[in-house]
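The chain below stands alone and is given as structure tokens, in the form predicted alone.
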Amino acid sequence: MTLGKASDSDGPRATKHSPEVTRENARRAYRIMLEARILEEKLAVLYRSGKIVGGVFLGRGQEALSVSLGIHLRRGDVYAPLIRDQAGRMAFGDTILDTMRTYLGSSLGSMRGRDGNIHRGRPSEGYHAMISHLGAMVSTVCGGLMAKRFRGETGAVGGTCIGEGGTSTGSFHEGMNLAGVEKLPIVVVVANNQFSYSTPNDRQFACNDLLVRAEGYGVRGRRAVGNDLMDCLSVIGEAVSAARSGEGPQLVVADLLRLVGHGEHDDASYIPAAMKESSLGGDCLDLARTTLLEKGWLTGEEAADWQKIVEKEVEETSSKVLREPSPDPSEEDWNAFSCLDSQQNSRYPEERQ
């Protein structure tokens, strides 16, 4: 059973703007989350047998929220995914061996084995590195806007991430105000996962509704119900559709609970037991396959199928990837960015040479 909708900031939700949800796209959808999940997994596997150095940061219970960005973004766009945006990254067209290839290192990833695992990106296809949650991705999204705008490029939406912890920062607050001044296309997802690390919204802000700083900022608020995919998926549909027409930033807040600990190394004991019991702590996953079921827009037996084929590949890559070179820092030429990357390792496979 989904959870009730909620309504935006500025009335009734059915606009001009609001998009069908179609079988295709929820499909779509719910597949991606099942591969982000089972990815992810796998990759806290990993970490735990010490194959993997650094962190390792799980989207677990915000696939929803995540792939109905990714997914309502094109060719063209700006995206800038953070650490629980596994899904959206893949609904953007990332992979599952480049992910693999990134956390453990490969020298033949996109990232060539360097700068952790969670700073992955193909910026020349909009496709941003991480530089951090705390709020400074929706400026380096708002700088892509303007850069298409110089450019004379039309049509082109931005799109970031950020929980709410973030929202305190002063980065995000310069990125909003210059979204807000310059009317860029951007739309900004706020996951209230309720806790930024360990700590607890009731100390990380002082109003009731983080939906209420959108006015503040001149732009149109919207609010989703975070571990409802059908529900992300219109609402943030709505909101690129938006953006993409012209009506510039829109800021999408969304309530739900994230379903571990923020990183591997944490246990997450801080979250209360009738938190994880609430609705906000309904798994993404089991509330989108259920919902799925129920429109007939889904089989038990496909389920299944998936969920044995993801599994088989994720296992088959991790084992590829194992094998696979590390950099060597004697022969590594240390450049940045190069043409022949970019063609290799596109996303477009009528890019490559």
Second form
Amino acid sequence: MTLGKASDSDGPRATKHSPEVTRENARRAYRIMLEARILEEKLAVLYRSGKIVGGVFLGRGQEALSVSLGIHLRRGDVYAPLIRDQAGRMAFGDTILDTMRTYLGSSLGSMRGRDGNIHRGRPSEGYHAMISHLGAMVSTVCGGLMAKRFRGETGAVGGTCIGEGGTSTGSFHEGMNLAGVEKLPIVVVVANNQFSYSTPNDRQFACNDLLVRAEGYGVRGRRAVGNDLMDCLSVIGEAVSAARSGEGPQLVVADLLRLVGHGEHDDASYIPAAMKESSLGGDCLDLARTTLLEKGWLTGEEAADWQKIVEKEVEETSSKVLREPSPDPSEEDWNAFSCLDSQQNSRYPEERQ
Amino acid sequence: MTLGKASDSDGPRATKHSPEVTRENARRAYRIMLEARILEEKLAVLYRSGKIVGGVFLGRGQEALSVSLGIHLRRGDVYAPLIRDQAGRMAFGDTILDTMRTYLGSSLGSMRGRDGNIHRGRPSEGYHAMISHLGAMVSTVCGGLMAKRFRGETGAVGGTCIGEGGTSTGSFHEGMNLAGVEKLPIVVVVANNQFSYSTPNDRQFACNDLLVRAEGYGVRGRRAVGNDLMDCLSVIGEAVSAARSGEGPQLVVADLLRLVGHGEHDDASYIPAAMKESSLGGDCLDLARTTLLEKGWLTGEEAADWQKIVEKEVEETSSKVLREPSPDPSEEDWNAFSCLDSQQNSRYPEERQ
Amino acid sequence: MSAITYLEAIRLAQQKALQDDPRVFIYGQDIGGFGGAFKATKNLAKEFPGRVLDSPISEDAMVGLAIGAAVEGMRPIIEMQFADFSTCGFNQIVNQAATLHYRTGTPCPLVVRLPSGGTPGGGPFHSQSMEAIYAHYPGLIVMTPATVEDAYTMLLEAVALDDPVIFCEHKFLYYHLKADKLPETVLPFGKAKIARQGRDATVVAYSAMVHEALAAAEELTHDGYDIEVVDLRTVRPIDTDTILASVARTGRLLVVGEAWPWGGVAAEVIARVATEGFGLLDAPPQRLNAKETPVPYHPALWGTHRPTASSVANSLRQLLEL
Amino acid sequence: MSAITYLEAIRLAQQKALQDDPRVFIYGQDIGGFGGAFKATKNLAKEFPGRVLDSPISEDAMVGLAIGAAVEGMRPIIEMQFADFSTCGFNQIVNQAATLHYRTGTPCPLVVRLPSGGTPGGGPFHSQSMEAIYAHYPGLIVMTPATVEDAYTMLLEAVALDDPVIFCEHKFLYYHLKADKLPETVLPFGKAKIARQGRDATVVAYSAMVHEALAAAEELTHDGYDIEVVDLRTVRPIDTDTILASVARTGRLLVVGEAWPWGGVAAEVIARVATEGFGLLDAPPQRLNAKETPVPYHPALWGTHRPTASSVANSLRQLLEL
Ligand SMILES: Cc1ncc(C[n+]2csc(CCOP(=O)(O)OP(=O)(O)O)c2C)c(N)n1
Ligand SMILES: Cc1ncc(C[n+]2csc(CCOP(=O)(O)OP(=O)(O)O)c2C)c(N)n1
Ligand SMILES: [Mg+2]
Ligand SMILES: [Mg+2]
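Given the form predicted alone, corresponding form predicted together with a further copy of the same chain:
Full assembly next; the chain just shown is listed first.
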């Protein structure tokens, strides 16, 4: 596996740790990363104890990259997170409560037990609920941005994430190409964690660097250091600003590792120890804390307090949701249509005759 | 529409009109181009007179590029031509007779009236019969090459063509990426004729040059001048040799124009006059004849003779095939399976019990 | 106005939708200045600048774009160049568009226009009838208009519905079918229509097959039979009530579909009548479909592959003797 | 050898195919060193170096590759990680693999393995049963084994057949179902099996639903009924003769499918029995399918969405009273 080499489209890196990463943003990002981490640890526990059925898919090690997209988006933007985006989701407004509810299939959750785990969102609020089929969300986000363009709304951005494995799908390609043709304000972040499930990059693509694909789509390419919060905030912040100010689609590629299995059923033993010990394997949460402490943007006490507060919130939310009732099949209308009632009769009045 | 700019992956162009283009190859290529052109003109006449039903899709203006792939392939190779590859097909061994039969739906043709026009081939001989869905043949050719690899056969090459519009399909992307991952000896020729049906390139892709995509697939990229036979023969010849000698996948991009509608029902009025008058619009057949005459590789008399001979063969074949019987529906077995008889009963013996 | 073709009705419906509803836009290959492979959007790009857009050859992304826009409240119409190419957008249609409302409560109002069905010389990849494939999926409405009037009103209805609609328009009807004027009233959504009244047997058909059925019915008047023809209009939902009422009158049922039999509309209709109207049947229900191969290219093969007035008439004669 | 699971039978069949036939190779995501998402290829990459290969996440290209290799005489097995993702390879399957033999006379022997069907918590995109979608297309064989023995023998048969085979293996049966040993004889290809003999009604089922049907039949013994269960084994072709013979004995028919009803296996079976065996029926044939929504995530919803022994028993009781 070759790690990315520097690319022409990456532009000058003088902006690294650029001043635009404010203390406030960095603190907020760290806090959200912490929430995502602690929440996901709890999800793993719930899975192991049989409370969550199906699977649990965590973003451990990818929180810095993930949060950096979510945090730069705002109300009115379109966001389609993927598997490892608990942090980005929370930055975009998702909550511990709704995450728990969705994983546990609560009928009070946004997915009402109909869909679960990472398949979560509130599309009417710009927060798309991913389908499993990788690559599919790129063009969906494009569609949201087209809608805004048709209505003459400017300044909105669309953001989506994908793993390096997802770039092999035809759907990803068609979406990227379309984004380029329509010059949409979309930011696509590729989290190159070196493996798609167990498959190493040399069985996934043959280029030295996925970033070279940006030019082929006519989009701007940028690189971020995937486990370095300050770099992710800076690079993705720039990408989002560029998109927002009309510079067209942006592709961000970041190398990193997931510090966990593909799902909680997977021990990730296929990841070589040497890779884990390389700089790729550094835990973004630890690194971010160290940086913030060094910069004096966070004190050790605050860090410890936050940890406790979040742990408490996660525990309390978990207990609460575990006591909530399961969805009741007999109350379901079992109807996939909005224009038909469950007997498949038209809801439309006959007086149109 | 920006025409391709020179690309890094294009390598030194000192090989232009390199000596490896032999007199014999150039003469053979020209002869085949002439056959394709005259045959296609006849197909257009048959279409206009109502003898060919459905559509006729011609490669006029693209013969030089097309023939250059077909002529460098040999028995044992895999070839999947596309819409505008009459010349390449004939170089690979297809005939005027089978083309006529297929267009006219003769039951004596290779497709037996079941499929028609450009959907023609003899897969068991390495000559794939394209499906309409653009992009689909790239991975199919990859599969043929994998088969040879599994069997330990070396030295075979796979070749396929596609229009620039076809590069927007997910299928193309997946096939190219897979070719890169498996390091297959495939040559993919993109005929960038500036339009996909009526759609200009600025609605099809946003990069300045499709050749930049080669690097993203980890394949070697080369450029050819699409209406210059000597350049096409040289560049594609090199690409095929490179693939044959184990250098992995090759992408050739050539700019040109189709000098005809998408199909014979289309007057191509969307192609701007200025573009037709630019160097892109030069007719490769005329250009090739001039070059051969200049080089002394062909005499004016020969050229005139060939023209007459081919015209005669085309006319005779057409008359012959027009007299051949249509397929008889009552003789069809109406069976899509090879393991079932038409009553959908198993052909497999019961003694396996 | 001179005679309006089925194709022109589709163009006019899109024109009206664009006119009446700013949320409507059309996205598809070659539909802009060129007006589409069949000219179903002729002049619309000029009349509605920026709202009728040429797409790249990317069926998956075309549908994905429509979904994202629908979520934001638009009413996209996607033109597939041929129904057969919708297989490349299949995943977005069946897994994203069809599931969105159920999963999230957000409606997904979009229309995918599928130029469908066989024409002479069309061959295996420009002739397919895919209604059964889409109708299998809960969440998709599937329309199959058989007349100029329905092509017009149902397409407008498709745009107005809050669900994704697969609009199967038949290429063979594009130029063949003409009407004097556009209708002013519409049948309620989801209702089948008695295209011809009769008492001896019911033929259920849809799309181009309605006309083969009507011609067969006409032919059978010479044998002294009076055949009822039901035009389904939409195949999801299926108007089972109208079918059962007809079978109650005639006692005999033949279902005709241009698609392949396995799991097709005809199978579904027969399953419904057999389960819900068993007692109404005086004879075994029958179906007539395309032959079980890809759609052949040669017109002589094609003419045998699909049901025609004469094969429908034959099936009817057999049914009437059962 | 200790008890063999349905999953292990699939692994062993692939091992035997690789062993016996140098033309066989396996291509799919994570099937190499990792042994597949469900471990259906565990250790095979090591045992057969270079013949069990990890693919990129490219379902379209995976199938395309298999087609090209099949044309050259290989016998590829493609593992889809879940049946649901085969939608992304749909076009190659239905338009290239299914049509190749008819169009060109060249056979296209490949197997696409689809880990199918619902499991608790699977949700809308990891639970689908797609047999009806593929069975609609002439040119595709569709197998739906319900037992450990069939999983083994039918997969070997799938590899041996000259046509493309869609092999729907049920994830819920992977670990639940066990057998003591592998079978030495095989039922002829395309034959259904009487899984349980009875005289009061016939339940036709396939895949996981065979076991729900058997459990329901058992339950109905307490009511004094004797139910026959037919396991279809392949849904394309369907062994209509065996079904008709069973209905001739029992006079009553219930068809159970885990997929959605519209155009599903149940619709097709009922259409066949209604058209070809109308006179054998003492009561209207009935079907029981999944509810008409995407497959829900929560186990309680999922348990109601799919037919179960108890809903099959209910349907049977109703049928027996008709
Ligand atoms: C089209 C499609 N094929 C297969 C899968 C099954 N699948 C789920 S996640 C995954 C690996 C994804 O790898 P990558 O994109 O690198 O993301 P990562 O898991 O590394 O974050 C696969 C193969 C899928 N979801 N979609
Ligand atoms: C997947 C798919 N979508 C749509 C079509 C319809 N179609 C046939 S040819 C064509 C244009 C192709 O353009 P290009 O690839 O540039 O080739 P050219 O015709 O210019 O040679 C289109 C859209 C198709 N064949 N396949
Ligand atoms: Mg990855
Ligand atoms: Mg072109």
